[in-house]
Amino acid sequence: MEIAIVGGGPAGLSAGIVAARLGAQVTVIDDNSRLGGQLIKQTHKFFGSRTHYCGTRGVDIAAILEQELRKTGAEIVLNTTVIGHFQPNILGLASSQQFTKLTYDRLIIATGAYENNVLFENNDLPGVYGAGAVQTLMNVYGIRPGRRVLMVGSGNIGLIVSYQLLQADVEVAAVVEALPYIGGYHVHAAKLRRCGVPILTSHTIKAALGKEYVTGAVICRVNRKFRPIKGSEKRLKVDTICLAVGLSPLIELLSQIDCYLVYIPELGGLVAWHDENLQTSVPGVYVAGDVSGIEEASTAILEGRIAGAHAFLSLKGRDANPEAEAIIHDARQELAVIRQGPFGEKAARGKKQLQQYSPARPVIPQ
């Protein structure tokens, strides 16, 4: 295969569409039964410009991208996990039926991210969920996680999932946020407040209550150093605790390929060093989307375009299709505009910091 893409979310889909349209043979591999990644559980409408699917729900964007990919004739392999990498340029694929190998010329890794946890007493009780898991239960399978929820984290995911819980007739007792300010868009926060949901900044969860499952939670105020303030504890009667405390890039496959990894807090933790074309320290291996640094679906789609077009260019050369360079140029400009916004500054700082490292230098743990 000329270009193999691991991950069928927004970054992987857009990379596959671009590379296949330009003229490459493309295979997209995903361990789920359908394409779309995180988009399939996002029922809210997107912000931004029309080219970034403004006003379109995430689940509908997933359907649009899948349809575009299928039109290209790209090979799509679902229900299959990439469980290993072998030299030279061989992926090990495992499904419920068989183990196979796929040889590639170029590889784009768009594996996304996993949800972070937070330390507190009884955080392993049934009833403690990640926000993404709650979205999956409600929006993909139509299952309510509980009747009364405490949301931990006021970033966009925490605010949006809280509102979706209300839409599913689940009461949200409160949103607690350790920072002294709300992390997500204020338009989302305003919707919650209009529904009577308190958003408590400078607060955190101290413990989950219950023996066999969650029956309540203890929250408290925190000081400037995020330490609990004694005597500020409050008990809330809830049956579900939802954690929306950030994401970390899924870098395991990149580590196995021996890509140079760097710890950049602004990008979510350990990421594979990559240049402006999303190519890692291993020639011919690219990243795109959250695995290159935590951002939003719009930036994942643009990074996918860059990675797909550059993988094609490096494989076929400039003369094969002059459109490739224009795609890269346009996507870079759009990314720069997005990262100038208030919610893109953090990622922009992280990407800039990443370029200060060299693949010849060792990993620096933080």
Second form
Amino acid sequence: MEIAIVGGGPAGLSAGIVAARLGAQVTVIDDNSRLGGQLIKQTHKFFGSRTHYCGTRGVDIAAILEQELRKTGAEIVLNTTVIGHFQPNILGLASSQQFTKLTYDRLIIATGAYENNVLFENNDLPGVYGAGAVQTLMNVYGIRPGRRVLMVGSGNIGLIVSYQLLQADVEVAAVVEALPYIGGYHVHAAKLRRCGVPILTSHTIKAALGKEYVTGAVICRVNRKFRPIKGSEKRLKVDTICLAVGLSPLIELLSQIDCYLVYIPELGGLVAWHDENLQTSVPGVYVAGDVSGIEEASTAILEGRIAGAHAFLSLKGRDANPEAEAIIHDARQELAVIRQGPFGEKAARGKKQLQQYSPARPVIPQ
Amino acid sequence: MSRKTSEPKETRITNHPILTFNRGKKVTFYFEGKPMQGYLGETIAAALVANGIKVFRYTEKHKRARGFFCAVGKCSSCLMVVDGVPNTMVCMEPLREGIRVERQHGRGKL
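Counterpart to the form predicted on its own, namely the form predicted in complex with the partner chain:
All chains and molecules follow, beginning with the one already shown.
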């Protein structure tokens, strides 16, 4: 295969669409039974980016991208996990009870991210969910995770999922946020407040209650150093605790390929070093989307376009299709605009920091 | 949207302001020998939660209960024995007619 893409979320789909349209042979591999990645559970309308599906719900964007990819005739491999990488240029693919190999010329890794957990007593009890899992249950399968939920984290995911819980007729007891201010967009927070959901800043979860599964939660106030304030504990009767405390890039495959990894907190932790074409320290291996640094769907789409176009360009040369360079140029400009905004600024800082490292002089991250 | 109700609610959402759920064919599967219903197109984990099942397995050393956590095949919290095969990630595994799903104790035996 000329270009193999691991992950069929917004980044992987966009990379596939661009590379296939330019004229490359493309395979997109995903471990789910349907394409779209985390977009399929996002029922809210997107905003922030003028040019990218502004006003469209995530789930509809997934459908649009899937349709565009299918039109190109790219090969799509579902229900299949890439479980390893072998030298040279071989991926190991596992589907139910079957193992196959795939040789590639260029590889785009768009594996996305994984839900963070936080430390508190009993945080392993059934009934403690990642916010993404709650979204999957409710918005993909139409199943309520519980009757009454404590949301931990007031970033955009915490706020949006809280509102989606209300839409699914699930009670939200409270949103707790360790920071002294609300993390996400105020328009989302305001919706929750209008529905009577308390958003408790400078608060954290101290413990989950229950033996076999969650029957309650203990929350408390925290001081400026995020230490619990004694005597401020409060018990809440909930059957579900939803964690929306950030994401970490899924770098396992990149680590196995021996891409140079750098620890950048602004990007969510360890990420593969990459240049402005999204190429990692290993020539021919690209990243795109959350795995290259936690951001959002619109930046993932743009990064996917750059990675897809550059993978094509490096494989076939600029004469094969002059459009490739234009795609990269436009996407870079749009990325710069998005990252100027208040919520893109953190990622912009992270990406800038990344450039201070060099794969020629790698620093082992602590 | 009524938010403060005390009467029990269905786990399955039927009325949603934005979404409609096109569920597949209704099928029967067995959890610990007990027949349960779910729909084709959903994962085993989703069907279990819809049937009120919260505990999916118990850990090897401390026998701690584990349930549904990440839903994306990454955390291994949902490993169960499906048709005799241990360590099946039920959050990724599609539901099928007649399958036998059991809680896994410890690492599971082949």
